[in-house]
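One chain comes next, on its own, written out as structure tokens in the form predicted alone.
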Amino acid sequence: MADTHPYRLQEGARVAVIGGGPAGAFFAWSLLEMAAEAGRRLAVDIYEPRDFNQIGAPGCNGCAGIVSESLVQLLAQEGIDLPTSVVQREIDSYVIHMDAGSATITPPRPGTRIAAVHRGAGPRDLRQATWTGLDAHVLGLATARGARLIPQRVTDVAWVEGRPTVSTRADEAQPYELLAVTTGVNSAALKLFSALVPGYQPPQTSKTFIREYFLGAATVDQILGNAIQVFLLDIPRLDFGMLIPKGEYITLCLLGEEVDNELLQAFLAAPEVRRCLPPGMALEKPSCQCAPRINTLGATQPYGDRVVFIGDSASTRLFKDGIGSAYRTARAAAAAALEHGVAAEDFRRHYLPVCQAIELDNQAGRLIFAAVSQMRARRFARNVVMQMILDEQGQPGPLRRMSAVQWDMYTGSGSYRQILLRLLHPALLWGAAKGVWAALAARRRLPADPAPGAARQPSLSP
């Protein structure tokens, strides 16, 4: 007997999917290959004005483009392998900067791959694409799939005779069943569906800062290679900062307390980042920037009846993996729909624990980097952070435990739920207190009043 439900999704349910980024492309997808399974015939349209060919801004999501080593093994276990036209670096290492020193950090497990990625098709001085962005790629995977590709702008949403209808300037209002929401934080159009989901309160944000900078392949070869590096930096406000090697290009990567141009060039003007840099760089010459903003904080009620938010407009990891958590909620939202139907309470059962596992794991995050930036603010616990990092230094990977806490953290490999048990292990934690018994010894060793003209030694105080 048919299901003749009004909330389920029947044979050639139209559906839309506004913005064609990781989060729609894979909801798209993802529904299109869950109802191919099901023997289940859909028809889902993707709203995207922009061109992921397009280099420079009009192509791009700005986003850092670090894909994680989980996102990886998810996408291989769906036959998705990201090809070498899409992947401008795999990453091999992290080095941890600061002043205490600098550490590399190799995968604490074996057959790590992390790919370093654009999400266009390049910064705005590119010469010549040689290559396919993260965003035109999956898009592509969900065109192939099935789903249809409007070009366009969406002008105005509304409900007429109980369905969700959309509108652009080129067609009059076209109803759906289902109308998934993923535009990001960054978009205007995140404000046309305030209206139409009365309970749907868009995410907290917070801004970032982007750079691009050419270099050539062969002096990004030699000053980063495959490494990313990762700034610990006693700067107000700079929770971190990363460059990311792409190819010909390098990308900075700023994560604090609304990122500005003060922190920029107090970050810029940073000895450990200078020393990563060639000599005489043009710094205020780069290829390409942006300052979006980041989900610091998920959408409450991201479903009503027919409507469902997916990636950032929903909820995303805290400054990290915001691809991957583009890729789970999408996952969910469209299991939901399939499964079980599109009702408001069907979204509520089914997908909203996706997103509130998300934001009870960001609540660790949020512990966990609290916790940084009081190592950060203190140069004695920085020396003790630092010791302990290279103190494991060709260890086997089980006893790598601050290595693998400094690993998890910054690829968005492991969840923040994990690092921070990791961080409470009994092991970990009498290795640190060696440590703060080692330092305190040095200290208590310093001469109290050196002599006039000695050189003094580094002080292990605050």
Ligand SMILES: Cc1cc2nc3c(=O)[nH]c(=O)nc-3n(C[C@H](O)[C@H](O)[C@H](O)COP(=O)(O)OP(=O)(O)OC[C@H]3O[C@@H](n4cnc5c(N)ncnc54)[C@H](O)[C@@H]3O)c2cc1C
Contents of the next structure:
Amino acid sequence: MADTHPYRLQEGARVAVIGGGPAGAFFAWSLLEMAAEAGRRLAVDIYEPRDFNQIGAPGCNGCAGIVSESLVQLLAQEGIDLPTSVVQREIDSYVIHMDAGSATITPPRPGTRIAAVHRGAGPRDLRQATWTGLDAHVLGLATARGARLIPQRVTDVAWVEGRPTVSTRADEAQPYELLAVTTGVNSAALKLFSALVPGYQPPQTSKTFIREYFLGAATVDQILGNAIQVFLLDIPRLDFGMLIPKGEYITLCLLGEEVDNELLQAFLAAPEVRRCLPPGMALEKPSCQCAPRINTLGATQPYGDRVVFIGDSASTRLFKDGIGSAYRTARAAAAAALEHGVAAEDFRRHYLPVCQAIELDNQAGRLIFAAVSQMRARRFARNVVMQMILDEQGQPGPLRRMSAVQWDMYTGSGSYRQILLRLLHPALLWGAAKGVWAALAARRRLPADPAPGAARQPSLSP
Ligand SMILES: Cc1cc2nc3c(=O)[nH]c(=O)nc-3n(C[C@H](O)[C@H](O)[C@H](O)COP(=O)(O)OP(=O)(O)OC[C@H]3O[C@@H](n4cnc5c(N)ncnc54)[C@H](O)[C@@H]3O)c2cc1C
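I've shown you the form predicted alone. Could you give me the structure of the form predicted together with this ligand?
Below is the entire complex, every chain and molecule, led by the chain shown above.
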């Protein structure tokens, strides 16, 4: 007997995906794949006003562009290998910088793959693109599966006879069986949905900062190689800064609380940062820059009847692996819609738990960032942590506990809960106690912490 449940996606059902970034493209791709496996045909429209083949801001969803180890693995399991035309660099290590010294952290597990990509077609001054941005690639996977790309911004959403409708400047209201909202958090459109979906409250966000600098491939090779530089500096409101090597460019990324120009200037002036950049580099002449917002606390009730919020507009991992969260939430929403239905109750039971798990894990992340912030503000603690990392160098992978914590914090691998448990491991706590003891002994021979605003002391560690 035919399934006539009003909230099931029937043969030929129309689905609108609002936003063709990673969440939208992965959702369309997953939904069409799952529907094909179930022997159902669906008509999926992706509304995306950006042309990801345009250079500069019009073709880019601002992001540092690190594709995490766990996402690379998940995609490989689905048969998606990121081609060399998308991957700008295969990252082989991270270098952690503090005033207490610098330490290289290599993968604690063998076979790790982390990719550095451009999200769009490239920075504003790019002359000839020789690569594909990640967003164009993933969107291409979705359209190859049968999704239709509508290059328009959605300007209005409404309800007509129990169905959501979508309008653009070019088209009047189109009815759909399901709306997947994948607009991210840098879109005014989220306000439209707060009115459409009772209970939906958009995520809380913070301003971040990104710059791209052209240095040429040889210079990038020479100064950064394939290593991402992470800076844990005592700068108020800065959680961490990064320099990420790409093909001919490096990406500067600052994450923290409402990053502004004052914070940027403090970061650029830090000796730890200057040491990583070529002498005389024109820091105020970037190829591109933007200040996108980042999701810092997930949306409330990211679903309603016939509407589901996915990726950044719902929940994402705090400060890492946002593209991976877009993928995970997209898969979960597609499975809920196809296997169970598109009523609010279906999403509550079969999709919400995935978002809740992300938010729960982020609570552990907030605890860790609060601890890191305390560490950053105390020179004594910075020395202890840096010395622990340096002492571990050359040890077998499983014994490099502090290095593994740092690796998982900044690469996007491992959950925050796992990182917290590792931080509380008796062996790591014992190592920290020994480090504190050694630092206390050394401190008797060294000057005290500088007063706030005073010049930095020279590095204590190699
Ligand atoms: C500074 C910074 C650095 C980051 N670094 C990383 C990183 O290194 N690795 C990582 O995994 N994640 C990173 N992230 C997070 C990552 O960028 C996001 O988690 C990810 O982009 C979310 O994907 P999304 O598809 O939900 O949203 P988005 O990527 O924001 O895509 C939303 C899409 O919706 C479209 N849209 C908006 N409004 C409308 C409308 N009205 N109609 C139609 N379309 C619309 C937009 O044009 C856009 O293409 C970073 C974020 C920031 C801010």
